[in-house]
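Just one chain follows, in the form predicted on its own, and it is written as structure tokens.
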Amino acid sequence: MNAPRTLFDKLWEGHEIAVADDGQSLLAIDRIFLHERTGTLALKALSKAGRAIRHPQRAFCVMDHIVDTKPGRPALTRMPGGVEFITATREAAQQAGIRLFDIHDPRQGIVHVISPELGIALPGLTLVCPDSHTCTVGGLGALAWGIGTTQAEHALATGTLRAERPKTMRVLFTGTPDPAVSAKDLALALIARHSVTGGLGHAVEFAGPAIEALGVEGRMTLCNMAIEFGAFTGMAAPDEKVFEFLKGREFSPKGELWNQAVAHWRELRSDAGARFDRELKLDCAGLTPQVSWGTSPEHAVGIDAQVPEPQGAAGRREAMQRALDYMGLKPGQRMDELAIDAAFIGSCTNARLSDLRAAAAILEGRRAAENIRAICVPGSMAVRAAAEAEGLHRVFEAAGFEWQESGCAMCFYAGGDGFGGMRAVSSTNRNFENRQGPGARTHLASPATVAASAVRGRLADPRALTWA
């Protein structure tokens, strides 16, 4: 009789074509996806060797990250030089007979929101791209992770890649949160209570009661966050959830190919009595919404708490000295008094539809704080129009905020527009020192924060405002 198998097991194991003698497992690869930052150099790399792409048909590229966001783009990039980059990624995929959803393709959109929204990336696929936070598909339960721009190259080439076999990890999150803690404030909570190195080294899986109630875009967001978590990838089991979301997308299977795909993937879960490397446990009952105080995301509280003093190990104090320091900030301050500057919804972490629609949910009827710099960026084309259809723009824009086109946007500062020398409150997944720009001070919170806090004009409770 078989041993029981994890999840992660299953993916790896189906995937793995051999060991070597170093223990590196050669991984078959089944979707490829580049973008206009990194993937010029891997096809320019593969052109030169003289090289084909084994799988044309499984490899996908974006203009995502430096393409400019205003309403008809017509700064092309928000990138001094990025032209460039765009041109030459361009020619590259068109020359290499490669798919791409170039800044004009109703498609288009943030490299991690559109492969699961075309249906590109699929429960049991392993799929790679050189951006660190491709493991958010794992969320549909595939195996998914970033990768180098050399191994990109080799992946195309080849179909294949050589990677260490991780541990395996299993975070059970228990109880039942507020409604108003969405799947960010979960990520917050654990990487908080367990650091940005608490997953390093595993494949963590995502379980328990409150992921089966997530939605397959909290979920997304959930293994978004696991490289913030210092995890390899992060994944949760598909269920019926993820097949309907997946059921009619332009790349999933058709006909009888569905529903022999649909009986793999309910095969795709964590048996009955699996052993996992590590375990832990985060009960999300009295959980609130979380966000950021420093330059990490392990620095985060609920929004009701205060600025934390410097504690723990003398490396640890020091950093955190160095995080208040940077953020302009004392112990004892109540996060909920702290003035904002700027307020950003978007990223591939919190820019789906759900998410839009919950920040909408808050804006409905009021506006933002005045001199508040309010933008909205929809994580995709296809999410700005379904977002339209339901006339959640007008919402944003009479609330005050910037209603503005897909791309990776004030995410992480390009050299062009950004919020430099601000107090920004995004939902976003980084808030390293001027991740958003020179002296940028970014605090970490779901689209309902952020919402929130644009309307107060500082760091807000979103139940003050949901249920006022």
Second form
Amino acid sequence: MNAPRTLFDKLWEGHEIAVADDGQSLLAIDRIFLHERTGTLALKALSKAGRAIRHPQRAFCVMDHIVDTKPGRPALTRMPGGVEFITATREAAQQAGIRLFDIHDPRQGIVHVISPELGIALPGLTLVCPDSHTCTVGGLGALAWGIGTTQAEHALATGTLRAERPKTMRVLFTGTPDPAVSAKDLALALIARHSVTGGLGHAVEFAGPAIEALGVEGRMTLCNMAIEFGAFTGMAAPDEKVFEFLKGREFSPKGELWNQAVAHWRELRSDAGARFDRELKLDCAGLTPQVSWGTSPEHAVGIDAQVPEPQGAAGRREAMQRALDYMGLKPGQRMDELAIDAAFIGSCTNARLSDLRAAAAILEGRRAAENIRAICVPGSMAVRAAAEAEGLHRVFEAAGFEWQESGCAMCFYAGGDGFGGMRAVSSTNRNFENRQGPGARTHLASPATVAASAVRGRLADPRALTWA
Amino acid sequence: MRGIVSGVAAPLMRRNVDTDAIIPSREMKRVSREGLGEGLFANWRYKDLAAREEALEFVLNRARYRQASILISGGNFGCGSSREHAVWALADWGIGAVIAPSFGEIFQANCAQNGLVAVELAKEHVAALAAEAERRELRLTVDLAACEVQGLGATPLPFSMKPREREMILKGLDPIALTLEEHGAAIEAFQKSDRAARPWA
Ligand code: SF4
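May I ask for the structure of the form predicted in complex with its partner chain now, the form predicted on its own having been displayed?
Once more the chain from above appears, this time first in line as the rest of the complex follows.
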């Protein structure tokens, strides 16, 4: 009998080509995804060094970061300085002979949304991308992590990467969450409790009944935030829901290969008795929708709570005070009384079809409050088309939301439109200073909470609207 | 000399200094690694971004630290976005080593790829260094060969680094050439058997 292994052990060992004396592994890389912001430099550097891409058919590139999201966008971009990135990317991808999903390709979208949607990310594969939220596709049971540009060069040239084997952690989500408590709320609650360094040095498996009950897209939301937890990556064991999700996608295996793949994927779960270096538990029962008050994802509380008093060791206390100053808040203020200027649904965290449905369910028959800038940027053009097929765009528009095209620009402030100087409730993953525009104050929340807050004009508990 | 960084240490004692703060997205103006130092910490360093008017209280704008080559900071330095531009910007401005209790993982790997020394020290030691650097002009030496930080008192502070990353910096190795040279045959062999085992992959 083999010793019981974790899901992570199986994925890692299945790709380990060699282990160096110092314990670093050389791993086979199955898929490399690039985007125009960080990937193009890797392509350019390779070609300058006269190096070829080892498996061009396993490398993909998309324009997502600095493309306009306003409807009727041009084939270039209006972002300051963006044109150079777009033209250089087209040139470099063509020269390298890799597939590029360009601005007007119906498959265009945020890299971590389209890689599962196209069947490029699959369970059991290693996938890397010079982007920190690559861990999103761990929700399919892939081993996926963000790398730097120089590492991307290495992966492209050799089909491998060197990496230090992380420790393993399992986070068990027990109990049944309230129907209004989504994957995003679980992620924020976990990070608030265990801090943004809670997962440092670990590959984290999200498990337990609440994870099994989540849809595939919810698992991706949770894994998306693994990097905000400081983890090397996050993942969840693939199950029938995942196979169903992937079946028939453009790059998914077909016919006999599909059957073989699924048979293999069924083995991808932690064996009974497998040991983790660390185990955490989080009881979902009684959790309320979460919302962040500060400038770090760990600065999150229940929507029914108050802005906390700076506390803890000196470093932490100062960081909290700084965050309060930046956010213009005082301890003791009620979160659900904070008036907002903007509401944003978008990003690789929460802009898939289920997220748009959750928001639309709240917005149906309602309108965003006066003077609120409300925007929905679907995670991909395919999500956008699917939402339109259901008529969701009409719900958003009737509620006063701008219905935009897909991309990253409003999530990280690409330099064009943004939430500069505004207080925004946002379905994104980072509330860092200036992240969504100069002086922008971002409150992270679930799509349902964003929608409810837009309607009320203040941060709002979605349960008050759905079940009132 | 590779792996030796000597110079003035500047204290930037904040936790979770993220890569958006190190180099804001809109400061990444070209498809290039060069010239990013101007955008380093732009949101903190400039009072008026467009006019590049300096915020005088920001540490790197203070006379004592204008030539700093070592940055001391709080835990989880370099968290957030994977942009390698953060490392390029620090290096371009003149920072050769960052000392902190912990680092964002991708940032740390990016440092090694670019010869920037990311020194992990215990919180108390980081705090002591920062306090001293705040009080007076503190000149430190980060010696990667010896794995020590020298310059605070008589006893050097030892640190550790992943051996591979240390060697890469010390020898200035080209990681791609190294991998192909050391493991070329193993990579071929792996691919062959993997194609048979996972033909869909
Ligand atoms: S949507 Fe935001 S977090 Fe996601 S990849 Fe784009 S910029 Fe990064």
